[in-house]
Amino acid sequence: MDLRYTATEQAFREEARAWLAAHVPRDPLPSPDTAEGFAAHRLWEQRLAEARWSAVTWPAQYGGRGATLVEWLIFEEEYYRAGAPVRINANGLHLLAPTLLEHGTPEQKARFLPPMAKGEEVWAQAWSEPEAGSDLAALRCRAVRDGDHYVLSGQKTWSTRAAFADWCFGLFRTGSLGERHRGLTFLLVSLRSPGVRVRPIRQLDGRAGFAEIFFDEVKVPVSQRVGEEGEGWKVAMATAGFERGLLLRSPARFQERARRLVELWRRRRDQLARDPHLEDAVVQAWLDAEAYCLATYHTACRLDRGGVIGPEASTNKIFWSELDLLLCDAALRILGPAAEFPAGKEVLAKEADSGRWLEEFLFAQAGPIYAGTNEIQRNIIAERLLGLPR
């Protein structure tokens, strides 16, 4: 892996930075997880998608840059420094787009991947049900062939964005469940469609993030399958391999943070009882993130000579999670008591961060349990990179 920079990637750096300096909002846009957020942020995205900035590694027929990862990295750099909004589309633009780009049929690709990079078709995720979590092959929502279509019964849980969104991909049985991974297939599915109903999740800040999603008897048309019937658990491996190893967690988002924490505790030490165990803490987490941007990089370098994300995605996911609570947990102990501050509520000038903190920590929680639990993820490290028994 070669740490220096091309001219290219120089230039592609520089009009990055150019394009965000003009356009990124002045002020925070409201949260995501509201109606008036919601909507504000999809304007935004539409707003990328215009200059092509929302997709960067897509190619240029479906709305991208056709930039290499590494392009794509540096992006997220740039995005994060700039202090731009939270990106709704996630689901859709760092895990099934890449899912369909490699299993989808041409005419899948070209209905859903522009409307995705405009933020005209917002994605959730459908994985989860109330009996099957992180054991998604115990998963009982049905999916049964009738002609051209496939008709769904069951309900999903905590589905990501699924509050506001317009579509969910997910994972449906069409065998029997016995089958478990066989008889899985990966379907798209309108939710507005006739027979959907989504209940929003309201989390611990009374905003709804999640929501459950009902199927009565809904009809799908078959060409809204992605892969073959019964082999959903394959195309879902490649989808959680992007979600894991690389593409949700850019490490721009951990190393800004980083940032923030450390000024953070320059800006406060003087206050603080001398606390080497913090201090530490502070050091460890700057060079974490900084550890996971240059695993990263290495893993992007690799993918862009043609090699292909596997179990190690695991170590990674891992790895993120905990980092994020890591940083999270080292600034709340800095900020004592004012951690408490709602955001918005400025009650002291210069701790107007500190209701952002909370709501990161909050977040953070989440980490080791979304994205495949972590304890799933350590047996996985162990059965297929270290070939433990059972």
Given for the second form:
Amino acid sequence: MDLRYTATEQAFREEARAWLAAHVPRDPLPSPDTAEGFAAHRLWEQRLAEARWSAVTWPAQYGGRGATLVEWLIFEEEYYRAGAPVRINANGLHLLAPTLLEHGTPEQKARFLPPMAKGEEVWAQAWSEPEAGSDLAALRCRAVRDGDHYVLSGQKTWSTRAAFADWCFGLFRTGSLGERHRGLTFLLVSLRSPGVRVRPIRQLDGRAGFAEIFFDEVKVPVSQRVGEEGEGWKVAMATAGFERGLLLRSPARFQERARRLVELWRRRRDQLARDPHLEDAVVQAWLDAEAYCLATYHTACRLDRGGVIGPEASTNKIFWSELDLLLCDAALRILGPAAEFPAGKEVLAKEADSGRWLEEFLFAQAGPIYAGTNEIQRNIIAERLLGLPR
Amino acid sequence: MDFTFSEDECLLRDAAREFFATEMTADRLRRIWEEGGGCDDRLWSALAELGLPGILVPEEQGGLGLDEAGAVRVVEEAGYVALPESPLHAAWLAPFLLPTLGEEGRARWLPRLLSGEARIAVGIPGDLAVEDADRAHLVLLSEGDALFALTAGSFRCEPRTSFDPGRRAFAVTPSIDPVCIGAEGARIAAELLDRAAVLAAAYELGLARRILDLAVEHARQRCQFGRPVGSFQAVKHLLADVAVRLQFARPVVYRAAWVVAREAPRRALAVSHARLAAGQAARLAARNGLQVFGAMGYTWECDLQLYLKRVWSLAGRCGDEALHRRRVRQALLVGDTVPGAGDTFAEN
Ligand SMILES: Cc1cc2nc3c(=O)[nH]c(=O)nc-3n(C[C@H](O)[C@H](O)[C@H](O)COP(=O)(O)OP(=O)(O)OC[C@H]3O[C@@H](n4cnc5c(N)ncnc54)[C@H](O)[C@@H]3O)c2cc1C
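Switching forms now, from the form predicted on its own to the form predicted in complex with the partner chain, please provide the structure.
After this comes the whole thing, all chains and molecules, with the earlier chain placed first.
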């Protein structure tokens, strides 16, 4: 064990820091859940890609740097410290790409990875359906083989960024409903295909953060199938492991939030001596963010040395989503009566951070739901990690 | 950055695990309870033969030459079997304290510590009693800013009966002057407390895992409504919550062990975080584990209590929760900067 960065890691950090300092937009970009904001974020992805920062762990041939997971963590730390924009292509970069790298054909990798890295093609995840949420294996959206393509019909929902994205990856039913997870196939579908209709859904914050996708006899070439027909579940679960396990939420996100929380508390401490429990909540949230960082480094070092990630990945999802709730709850409690007025002039003058906390608070409410609800994660931990009977 | 354990460290952990599994069974623990708790001489010798007292002692002085980070999982395994604590105090704390006795004192005690001939007991700052003080050839007692090195005849020893029958605790009153006092004594006390807190934290990780394993086993066997109770989701989620807390306490403790082994910055924060995280995991394991056992868990007969009681008796020792929370608050809420992303390992 040696908890010091190597010279290479240090140099990697300095390079990232210098680049970000020179390039991160001074003013925040408009929300990516608007057409204008999405376009601005797409440009940002292109700038990142030009300097090969958009997918650091990928092999160089696809636009990455072949970085280790520890280097990826370092990059994320610098990224969040710099207050850089939200990554609109996270679903592609962090969920689809690992699947393609593992299960994709050489042609698929060459076709899809470079434009993904450049933000030219932004991806949405199309798993959930109105009747298939937690019970994903009950999904019905059909794909019928017809010569060298599949014909898709049915509906997906809750697909993040689908309102403005270019492509989606999803699971479709090629077998019968009774076959459950054995009759599913993993397909890559252009959202510009004839027969695709996307209907944005307003989220709690009023913006179109996710969307429904309707498929009406949509033709998808067989070359856009990942893995074999009927093997979609296996292929998809490879992404699910990564999503819960490591890539979806890097610790830096929560550590920056925890730092801001402690700073907020330091500024507002005198006025709020009236709530003696608040300080404990602030401290506990910071500690949990730190613990999440330590655990992630522990896992990353293990994986960098050839280890694999198992059902313990489910513990991550629970830990970070609950941590996020702790952080945001504490911030709103500190802001007290001011918390509900994100854009109030007086409030902003006193506490510029308040609108941001409110937005973060709202999105934190979704954390225990998306990427597999925390109840489902607890089931997985109990059954697959602890070995309790089904 | 290498936050993993070496192959040798893994082998040592496995060896310790195997030894404890045969030596420290629940039956053996119960016999210890009946005999008044603590570590008897036979167990002490067996542990010395295993090399435990020398685990942190440099190889050139006859030890195994590990540092706290390398040895931390041996302590975890000790916690898994609720090993009597005095041999751990001797192994984890005495090598740090002996140099304060001067070259002569160290030369006198260290070889005998390693061979198992001498039993050294340690009084941890803030604790009310010293484990196995009556059986010790040397008691190293830290009180306020004073450090005492006590041999037979130089202290009074009064038994203190803990509700945890595995404990053999004594209030120790010195009748001689301390070997060290003032600023140096305070520094030693502070560092001793940090080391003791990491020791307790690692031990708690083991206790939590033991209780979790016992509860899982019980939940698989015990049937109600025609099925194992472990198939009920309410039961599953109680135990999954323990697994989560434990999973995220472990690396915090490992990092603290690495920090106390060297002059790393933010030591108090790292150590107190470890103790808080491990303590939370252990107490949650105790509560939820007992719940899963039902009434059986509330009996004297059930082995669960062997581990529950150690969780509860250890909670207030080696710095209690209030102390560690205060230290964390001090580290975070005072000072120029607040650590955020990228700062966790930055100054190592
Ligand atoms: C912000 C956000 C973004 C999302 N983005 C995407 C996306 O990009 N792509 C995509 O495909 N999906 C996405 N989703 C959907 C998400 O994956 C689902 O919401 C999730 O799988 C849960 O399904 P559900 O909402 O239908 O809830 P349900 O499955 O109806 O669950 C309702 C409640 O019942 C509980 N429950 C259900 N089954 C069990 C069980 N067996 N044991 C215990 N409790 C159970 C759940 O935990 C939950 O509390 C997103 C969701 C949100 C909120």
